[in-house]
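There is one chain below, alone, in structure tokens, taken in the form predicted alone.
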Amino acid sequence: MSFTLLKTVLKKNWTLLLIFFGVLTMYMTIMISMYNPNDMEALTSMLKMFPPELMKAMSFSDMVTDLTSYLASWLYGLLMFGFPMVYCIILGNRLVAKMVDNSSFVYLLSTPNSRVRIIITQGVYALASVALLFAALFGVGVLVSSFMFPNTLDISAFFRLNLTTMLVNMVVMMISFFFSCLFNETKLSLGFGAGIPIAFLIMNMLGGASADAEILKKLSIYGFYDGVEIVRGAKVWGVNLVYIAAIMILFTAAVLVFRKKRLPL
């Protein structure tokens, strides 16, 4: 890995990370401010107005009794998958395929760094940016909750929730990064790098909404994830290991593919 290149990549992409951090911080602050510890029955009653299928598709739970499970149900579901997914798709394509497509990647190849070193550096930044995003969101959640509702948030459970959510999004990042390394054209990189994560998300929603389509949820990377159960103490180390294995496999595959591919530069 090249630390000089890593600094350059950071300078070129920090604005993108900051934008998504700002948007997600806004949503987190709004959701925490909407929490009413003295009237959880009102929230439960409102949830019962929605069709059960829609509730399951959106990963909402009517068993919310505290701030931590409230955030796990209402925030760390579709929202914490959808917005980071967009970030992963944009960044994954930008780090490799877009640079190859517009021929700017030639400047990286003109440096003393090898192909493998360059692509490892790009991939490390991709993963590190996701880690930084969720570390910052964890900090924001703890600080805002402590200010608005002191001693209400279960910090340990909230940490576990953020850790697993981070790993899921790292898998998405590596899917996008792999196809960015595989294809030389942005349209193909985005087509597969965005299409597959979106398909997984739709499969998870359809599988949650209908028992007949439950197999779709089991085939989705999101099907292993249940935020409410995580904060309730469910053991997720096995699920986390699956996500870590997927990240490592996709990263390795991306490096191997890029090392041997022909570049139209």
Contents of the next structure:
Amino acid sequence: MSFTLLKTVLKKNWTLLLIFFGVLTMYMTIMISMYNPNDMEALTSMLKMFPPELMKAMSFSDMVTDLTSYLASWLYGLLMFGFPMVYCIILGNRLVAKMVDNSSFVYLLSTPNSRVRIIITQGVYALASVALLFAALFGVGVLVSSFMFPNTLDISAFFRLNLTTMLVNMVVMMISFFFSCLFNETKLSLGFGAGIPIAFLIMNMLGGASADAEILKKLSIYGFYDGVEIVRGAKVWGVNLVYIAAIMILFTAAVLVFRKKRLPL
Amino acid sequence: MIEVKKLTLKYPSGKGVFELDFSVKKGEVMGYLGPNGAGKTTTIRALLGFMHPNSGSCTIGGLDCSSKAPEIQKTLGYIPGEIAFLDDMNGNEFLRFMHDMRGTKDTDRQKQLIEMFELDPKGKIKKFSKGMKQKLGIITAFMHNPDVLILDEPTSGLDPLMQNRFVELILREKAKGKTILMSSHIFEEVEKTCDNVLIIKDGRIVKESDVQTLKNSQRKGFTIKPADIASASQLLQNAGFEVCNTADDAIEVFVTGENIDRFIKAAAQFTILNFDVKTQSLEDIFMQFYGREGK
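Can I get the form predicted together with the partner chain as well, since the one above is the form predicted alone?
Below: every chain and molecule of the assembly, starting with the one above.
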């Protein structure tokens, strides 16, 4: 870890984080404000007008009545995958491949810092920024709910929901980061670093839409858990551990691959 | 200080450098010359540890360039052939960043260099002209007072005044005993600064020589307008000189340094109407090597 580098990376990338935090805060606030504890029936009946396959693809559950499950279904079923995914793809590519592609990485290596040290610093920033994003969103959720519907949000369940969602997004972050370390060209780094997470998201949606394709959801990293189930008290420690293992494996692989490879600088 | 032994670094395209063998001693300034695509930058990539060689080895100060790159960097200054800085920084921020990353103690030398090259490091680097970026690259490479300098076309984009400043800087560093490997296309710069030159072509070293010997091997061309062209040619050819007929009434003879006296004495035997000397520049000598083996 190099703190000088970490500081510089933060300075260069905090606006990106802020933009995504801003957009997700907006969605969170709108979603919470749309919740009507007395009128979930109306919402449910409105949902019935849409084809049930579409609703399932979006992971929207019509069984929810409480605020926490409502958020788990409506916000954490798709939006909290899709938007952070875009963030992960952009940041992952920026941290390594883009700098190698435009040769500016040479200046990081023109210092007495090893490749491993530099890549670990970049990776730590990537993970820390995702952690920060979800910590902040958790805070926003708690604050906005307590302001609009005091004592309605199950904070402990909402925390567990955010924790697992954060972990799956960290896996996505590390997928993008790994390909950013593997390839010297932005084109390839983005191709794989974006392609694979998008494929997982599509698999999750298709798998949700039809019982025949359910296997797709099971194979997608997004489909390892059900947000509404977490809120209802389901234990997902196994899933969390799988995510943590995936994060560590991808991070290690990224460092190893970068340590050995030829850099066209 | 810099040792390259049987270094081979191949690209998938089949290009690269092959079986390079050379060394740069402490306090020596080595010019590294060759046409575009000959393998200069590839050699430098191996020296900086950006690419691990297929076979052979290179070391700087006894440290292996691939495995000990961070340690080597403590005493190494590098100017990349194609300079790209970190986006969105201004010049001062970048210099401070490099300073902190290296853990350098003082900024006196940085200030001196900024003055020497008349750089205004305030604005965004993105908006810098090519020459200004090059100046920033030079300052970055020299500001931590490194013992070894690897410079890839260090003066590209600089105006003639700044090119001279750069030559001054190199000479000053050389006087301090710094070891320098410098690739360049500017022969005047090489002539002024380098002790020795390496010429690389198609990934192989085709010539290694000191600049003085290279200069001695310079041939002078004499254009002579004799009264009687046939007998003059005959006389010179008998004396063992190479004679070309350049015009109807003139001949051209190329003579190396040690044969000048013999040539003058041979030419004294016939009547000369006009006489002209053409000096072959160092550039012409390099051109011989650049062109050779290519076809």
